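First, one chain by itself in structure tokens, the form predicted alone.
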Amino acid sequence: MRIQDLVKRELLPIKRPVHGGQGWKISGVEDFSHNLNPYGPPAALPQLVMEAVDQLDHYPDDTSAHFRQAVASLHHVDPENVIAGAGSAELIRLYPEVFISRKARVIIPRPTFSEYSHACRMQGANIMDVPLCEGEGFRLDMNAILEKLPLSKAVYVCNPNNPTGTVEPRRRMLELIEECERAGKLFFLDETLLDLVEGHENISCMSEVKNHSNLFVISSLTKSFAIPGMRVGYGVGSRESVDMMDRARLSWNLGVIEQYVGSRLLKEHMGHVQRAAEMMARERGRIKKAIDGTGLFSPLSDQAFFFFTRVNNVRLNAVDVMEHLLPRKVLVRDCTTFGRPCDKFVRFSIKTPEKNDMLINAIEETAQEIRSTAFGARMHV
């Protein structure tokens, strides 16, 4: 018997996506190939998560109605807009389980963060991918998209994108919100990324969900308050659409722990993340001026917390700059699996300022490095 012959055929061509935020593998390293708050977890984490140990001999509410109401509260939209998940992850696996069907059509920006073509595809969806415009900084081609809505059952945006780092403005995601809410198409807004903008509230598109019944909308306290080892995370849309969604969602799938801690957080601590944004805008400049100066890079756009950018020498890829920058202790993210052209691109974060300072010395030693190899080859020809 072939276990190959058994499962889903949607399931035989798809290979796991792969992340960043892999230094906790690499002793001694410091991790800029992940977007979590550099500021670290709130120091009253640990508090909080020892109150809760308390209540794990039951079982979590399975309608996690208090981080629910904590939600609607920070977005200004009801609880019965709100759908509690394992982090985000979650919940970009269960829409397409939910709204797309096999042999359906989905447009999806490339290059964008791999899980939702490989969610879709489980579910046997074509991906109409369509390029975002790296001359224009690697924004949306509204035109494009528009183009191939009529084929088309629904939209995936992510804002800030990852990996480009490209904000879109709220005005331009409304636009395009309403196209596809007129042509009766769906609209998945991915704003996990959103909250450590500096200005995030005048870009988010959450309270829209009372006005738009296409758009769901989903982010985590993953980045925010950068705890990855906790699974928190939530949408928000249409009390249609999340009713629908609540009914195949998996049970208890957020524990105790996660429930308690994340209402906290949301109620009492996103001044934590204010004071990230506000850090991290302060230093893109600084890191900017300091890097584009080495040469090393294509000039690095100033609009997020973290900087995605081509390697200029055109003998070197993106793992050939990760590799030089390893041994200065400096882990970057090698884009190369977000297909070509990113194989020459790598993804950076901001961080402390201290830590910043770290990246820059590493890359412009790199760039020293690599420039004395070039002129070295060339002297012997």
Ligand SMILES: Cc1ncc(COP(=O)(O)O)c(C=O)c1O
The other form holds:
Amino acid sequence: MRIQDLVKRELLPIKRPVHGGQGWKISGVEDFSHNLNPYGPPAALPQLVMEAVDQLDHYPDDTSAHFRQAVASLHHVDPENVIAGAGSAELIRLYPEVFISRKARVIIPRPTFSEYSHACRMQGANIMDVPLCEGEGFRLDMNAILEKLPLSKAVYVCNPNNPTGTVEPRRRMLELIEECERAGKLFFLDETLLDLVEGHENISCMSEVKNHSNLFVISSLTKSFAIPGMRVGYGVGSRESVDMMDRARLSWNLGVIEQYVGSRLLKEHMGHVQRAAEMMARERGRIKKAIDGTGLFSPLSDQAFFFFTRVNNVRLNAVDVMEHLLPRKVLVRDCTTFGRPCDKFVRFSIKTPEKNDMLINAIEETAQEIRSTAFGARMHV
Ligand SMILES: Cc1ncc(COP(=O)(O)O)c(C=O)c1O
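Having seen the form predicted alone, could you now give me the structure of the form predicted in complex with this ligand?
Full assembly next; the chain just shown is listed first.
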């Protein structure tokens, strides 16, 4: 019996998505390849986890009522606008299960987080290729999206975008959401990385779900509270879309600990996230100046709390630079798996000042080392 003959056809060409944040597997390395709050989880976390342990002898509340209430209060929406997810990853999977049928076309500007196309392709959807504008800091190509809109069912946008770090202003997002609404198209917006951007309140479109029934926005506590080991995320949308997704949702998707800790963090510890966002915004300029000075990469952007930059050397790819940095105990994300042109790009996060010094030193040393070898002769600076 050949399993390949029995499996759903859509699955055959699909590979598992690849993610950064693997540094914990390599001892002694500082992991700049993930985008987590550099202060780590709030000090209260172990206590909060312990407070929920007593309740492990019963099933979790299948409706995640307290957690959804905490999300609703934070984003000025109703609990009926909120669905809980085991990380925002669960909602990325659930959304096309509910809305995207076989052969439907979806617009996913690239490069971006690989889970959207993975989840859509699992449903047999076709991805419409719309490259981001590299020359404009990887902004959305509005004209290209609008041109393809009539043939599509949904548009996906990640803001800030992973891996590019580009932050689109709310005004631009709303224009696109409204265009989609007029054309009867769905709009899936991923704001998982937004809480750590200074001034995120003026960028988020979360509360706009009240005005735009085609809009569904996801976020999670993973990055904001540096708790990837707990799976706590949420989506916010119109009551109707949340109701439809809730019908298909996995039962008990959030555990007792996730629901309890998630609610308490959102209610009491948002200051921890805010302090990290402010610190990273302060550090960004200093890092940019130092690393731009090495000439190893194209000039760093001054937008998000992580950098995405091209290796400034015709002979070296992202993986080469990553391998130069690793012996210096610094892990950056080689972006090759995001597809071309990302094989020339690395991504690294902003951390606390001391750790950022370590990053800067490692990059300065690497630039010197490369300059002194044959590769250096081809460096663009
Ligand atoms: C843009 C973006 N969205 C969603 C996720 C999924 O995160 P989680 O499921 O932990 O919320 C990630 C994780 O890397 C991400 O980068």
